[in-house]
Amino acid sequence: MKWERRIAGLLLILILLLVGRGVWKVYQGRMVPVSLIEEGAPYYPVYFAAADSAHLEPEFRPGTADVAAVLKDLLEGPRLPGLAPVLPPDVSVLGYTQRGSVLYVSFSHHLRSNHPGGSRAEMLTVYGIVNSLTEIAGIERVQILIEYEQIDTLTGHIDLGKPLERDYSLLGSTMI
């Protein structure tokens, strides 16, 4: 009977250690448990490239999302370590307008000229922009423009000739 209690106690301690380790790893991996986010406070996601540049990860910003705030956040880049910007250096937003559920955003030529190229990098840039902006109520599609002109593609891999809908296939996790 005594040895059964000891084994049960050891198993309980082992389970608590494993659970604690898992929560710590989740916290270190930037997947903050919901209990650590202030209840009732509004947050919105802005999508940035993961350190491995293979997928997008959301970084939650406090406040209510609007176009100006999300574009500012994308230009500013991530605040968390382990995330990388989706916009190349020196990019600026020249303007934006919304028609119905489509948002038209014009970027400076740096979006194309300073882009590193490659299909994956282009996907991260395009869907970092599109996924972030379509989180805003009333925006379902985004048309990316350069210098107020419609373009066929950014670096040759994604058709930008029409407005794009959000695509979560690039997300590295289902924990949002």
Given for the second form:
Amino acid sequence: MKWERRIAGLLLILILLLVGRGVWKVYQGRMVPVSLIEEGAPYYPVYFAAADSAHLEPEFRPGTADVAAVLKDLLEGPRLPGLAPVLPPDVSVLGYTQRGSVLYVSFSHHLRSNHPGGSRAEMLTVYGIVNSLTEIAGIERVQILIEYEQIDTLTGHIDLGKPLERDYSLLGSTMI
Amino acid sequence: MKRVAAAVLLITFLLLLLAASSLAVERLFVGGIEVELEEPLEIVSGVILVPTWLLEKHFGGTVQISDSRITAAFADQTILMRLGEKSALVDGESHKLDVAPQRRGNEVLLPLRFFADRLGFQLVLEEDGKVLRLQKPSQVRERASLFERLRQETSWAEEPEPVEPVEETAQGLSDIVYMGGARSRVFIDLQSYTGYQTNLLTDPPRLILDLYGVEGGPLPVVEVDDSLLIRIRSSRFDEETIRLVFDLNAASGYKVTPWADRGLEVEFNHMLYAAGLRERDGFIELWLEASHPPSIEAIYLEDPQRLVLDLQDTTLLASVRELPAGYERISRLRMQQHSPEVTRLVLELAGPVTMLPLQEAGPGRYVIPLFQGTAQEAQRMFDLDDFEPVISPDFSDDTKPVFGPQRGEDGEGILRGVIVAIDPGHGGSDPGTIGYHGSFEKDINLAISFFLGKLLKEAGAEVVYTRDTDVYVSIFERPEIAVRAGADLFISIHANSHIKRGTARGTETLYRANDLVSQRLAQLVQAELVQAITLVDRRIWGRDDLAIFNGSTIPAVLVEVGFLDHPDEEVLLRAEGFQQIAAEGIYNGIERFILEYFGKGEGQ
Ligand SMILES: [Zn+2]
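Output block for the form predicted together with the partner chain, input the form predicted on its own:
Full assembly next; the chain just shown is listed first.
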């Protein structure tokens, strides 16, 4: 048992080293790690808070994006070390609906009541959601609702009274 | 055969009767707090049934019944049932019920265990099923429930009376203390909390105060019954939230003040019941019926000429809001709730009027004599030595109001003629982000804003604050205030937080995207601020999604001075010296921008 564990540990370290060295892919003009993806297989990005504490950074998941999968990924949080979740603890998704190219997603009240506040944290939460969901074919804008209600703002900075487009300015990264 | 059938029926009936009389829960505790039951809870086929009000009051749900359809909505789930049907639908999934919802007179009874399971409560029956306890077995409450068990074992044997529930909730809401006074002050003793939100409702009048991040149970009802406050109720709203409800006689304004080390203080406004004008002894008198001698701030405004009296911390309850007055120099009295804390009385004037000090004219009645003339005329006429008008327009040298906003009359200021709107972020029920050690962003924003305002005024600029007290102003109202004041610049002051608390540091400035003027203002403010306070330079960010930018075209920036969720930066942000230096940095940026953009202030 002990030996097996050691071998498993060594293998894990080897894998982490490989990941760290970078199995890289070019995505939207930037080099990003795609450690979790088989070469050639389909994958989609989910955005989490980057280690530079300013930007969003994609983590790639195998498969084809759909709303349920992306929301599940966001709720689950990142798998790569260094990234942080964009949703506060205990949030759940109450439901979502699509009208044309606009997706309406209702979160539980925890999205607000457990949110730390601050404009940077608010930006990361809002566009972590919006940027991830607008990766799905056919979705161009996303409106965030709380307990099925339209809200003015999440923590007092961003106007959430209307659907939002993806934010490219938050995608700049220190990864390159 | 008939006899046997009759006997069986009788025995069944007797058994049912026996079951009904012996199986009933007489006392119910939710999270350690006893719930008042008007009638014992019924047990049918071993399932405890509860009336809908109990779910609403003690589990934070809303239950609607139309025809046979029952919709119970809770914070994170909606449960559908039908009268007489043994199944429930939760978020689209069907569940089996042991006993169907049923009617009893006007009430509808629902199976308690199903709701308790869905909401994460454990049911514990004691004393042959006469006492029922509902508890949440989450890890944080492990200690509390152990304590609860010990308490039960020791105290139940000695005295059957339930023990005061206060000790048990020491981890959360420890006490609600009514302190009284003219403003019905109440102190909420909290061990710790992460935030709060208020909501004033009118029908019936009540103030809802939700306390976030509070563990433990609610407290018994605090009966007050003073002129405003009837009682204070508390209940657990969800796993993180305790909800306090202040039942009121009138929907009065209020103020919530967090105490430095723990707890919150709630104060209600004074009330203005009625006001009017009358003539007496050559004076016009403005009379007021109020719950307390009002504290008044008065200013003169021109075009049209009017005298504005702001009654501080006062809620307007008068039903008549506008009174025409046929006096020589006073043509009309208007009243309005200017902000949640200020009642504004406006006297429309047709000439100089001098306001004399407030006098008490009986219990709850106050008068302010108004002399139809200047202060000098009043003095001459009454030959008063120590005559001190509260306010009077100085019409002697020019027609400019002297009690209007500061206009940098010294004429020396480098920024003379410039109007700057300062927007201290958040306020009132919105504390903004909460610091690592618990300070509120709104307080720090306001402090830095005042330092900045002082520097700007000293340089001759006119300053307009979107708020200058701890009051909630919406992000849509804020730019409107700046537009109305004709502001040249909009400077919003905030402190930041990262989603992963405590991991980010530094200063950043946001500006209206695709607006080169705002961008330049942001560059200069950011550069000067970083130079002054030497925090990490997180650069400037163009944003097209901030309501405070989109509500006007005034060059606008939002300065995030530092990260309040970072322990080191919180220490700095709380320090007055640092606030002053930050204000100086921002000021230097503004000054550079004005000199560069407008060439110079009008004063030069
Ligand atoms: Zn803020």
